[in-house]
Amino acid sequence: MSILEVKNITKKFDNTMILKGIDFSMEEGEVISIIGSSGSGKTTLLRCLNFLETPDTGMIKVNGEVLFDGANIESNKRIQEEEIRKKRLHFGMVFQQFHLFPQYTALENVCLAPNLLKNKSSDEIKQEGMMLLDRMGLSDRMNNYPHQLSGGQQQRVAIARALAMNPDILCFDEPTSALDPELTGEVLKVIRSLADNNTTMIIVTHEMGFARDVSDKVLFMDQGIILEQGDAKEVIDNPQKERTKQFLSVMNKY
């Protein structure tokens, strides 16, 4: 059984259709990279998966559980915030701009959400937070505040924070777009290590070489649809669609 099934997801804002029927699935431990031009719907898709936006139609299943059923419109309207929070627990989200709380240390940022859930003791949560930050190479930065950290360090704290919730699927929305090349390498190294440890991930990225090497599959989105998808190396090295070829030829110049 697939860990994630996405069927016919659509989403419009005002009168503009952003997602026009998205279908894909993934297995546990798989890494999918989503590529495409700005405005193709990549970030909107991630936000729908994380219930930061509500799709208009379609279905989302995680481990066989239906999280969203567009056929049941009235039920979807009645979804309470508490229920939405439960649905989000299936996904960990790492944003472009880190979104760390400036008044909390790195360790406090990582432990904040688990402490709010109260599923474990504070000591357990703190120990797990310290282990995650150590895994991110930040054992000497646990008590630093975000303004005392580089962009790469802040993004690694954000990754640790997402992992602290033990999500089924870890999602990245262009995690290196706000970083200079040197700091980009730090973050990509961490994501690569997560892939090596069979972490299930969806990565929206403009790093084509990274997507090719780390991903199992690549989805190329264009104007709200998945125009081409398949084995990462096949799609990037030998695209079949003319639009995919155009996009990759431009990206490969950088």
Given for the second form:
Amino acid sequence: MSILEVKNITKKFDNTMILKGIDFSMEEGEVISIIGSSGSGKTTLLRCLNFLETPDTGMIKVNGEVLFDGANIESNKRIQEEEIRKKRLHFGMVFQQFHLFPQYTALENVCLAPNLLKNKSSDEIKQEGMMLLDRMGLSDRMNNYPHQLSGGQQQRVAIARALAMNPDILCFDEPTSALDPELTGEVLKVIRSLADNNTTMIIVTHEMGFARDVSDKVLFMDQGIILEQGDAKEVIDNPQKERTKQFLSVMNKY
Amino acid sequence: MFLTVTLSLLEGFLSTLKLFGLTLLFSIPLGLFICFGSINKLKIIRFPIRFIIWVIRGTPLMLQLIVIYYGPGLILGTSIWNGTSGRFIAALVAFVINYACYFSEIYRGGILSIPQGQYEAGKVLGLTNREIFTKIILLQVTKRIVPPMSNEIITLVKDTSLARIISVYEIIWNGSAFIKSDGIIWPLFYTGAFYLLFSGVLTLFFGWLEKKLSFFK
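Could the form predicted together with its partner chain be shown next, to go alongside the form predicted on its own?
What follows is the entire complex, opening with the chain shown before.
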């Protein structure tokens, strides 16, 4: 069974259709990269998966469980906050701008949500948090506040924070776009190591080389639809659609 | 004479401090409620609250004191504010309403200045709206509103002198009483020292608070 099935997701803002019917599925341990120009709907798709936006139609299933069904849109509007919260926990989200909590140290950022969930002892949570930050190469930065960290370090804390909730699927929204070029490497390295450990991930990115190497599948989005999808290397090295070719040739120029 | 004046002014200042302290005690939380009302999604809540804020901020505090003190008597035919303590409570009510409205706008500015990403980061981690507010937003808002709040609170110290318009015996009242009783005006000038001293203490306190909150950015 697929870990994630997305069927015919549409989303309109005011009168603009941002998503015009998105279908894809992924298996456990798979890494999918979503590429495409800005405005193509990549970020909106990720936000729909994380319930930061409510799709207008369509269906989202995780492990066979229906998380969202646009056919029941009326009842969806009345979904309790509590229910949405539980559904969100299937997904982790890493933002372009990190969005760390400035008043907490790196370790406190990682442990905050697990501590509020209260299904483990706080000692256990702290141990796990330290382990996660260690995996991110931040063992010497645990007690630093976000403003004392570089962008790359902040993003790695944000990844550890998302992992601490053990999501089924970890989503990245252009994780390196806000970083200096020399800091993108350290973040990409961490994501790559997660991929090697079979973490299920959806990555919206403009790093074509990275998408090609790390992901199993690539989705090319254009004007609210998935124009082309398939094996990462095939799509990036040998795109079939004219629009995909054009996009990739522009991306490769720089 | 100096001792008599000092004692009398101290007594008045005590009443000034009481008005100041109680106004803060009630208006700081009330302001938060008003603030939530003024950013509420429902127009039926938001519009009336914004109307009240407009009226309170758009008219003099002096007038509000007079309306609150004399208003109930004119409407009900009998005053609900009796005696010294009644007048004090009337003044307190006027100050609390007035300052809560100003504070609510400071809170509103503080809350709106927190990037949406902070809320979203909390949401995707499965935090409840209440947890997001208390664990993430509140301290960041507090840090940002310290300078405008300290400004407003120092203004309140001096605004308490308006209460004399409804015969609350605060420090200016006591100071000016010496003009009539002894024909001397210096006690009135002397009251300034009390205000200066107190706002100095507050300035130090807010400086300390700002420093205390400077561990994050």
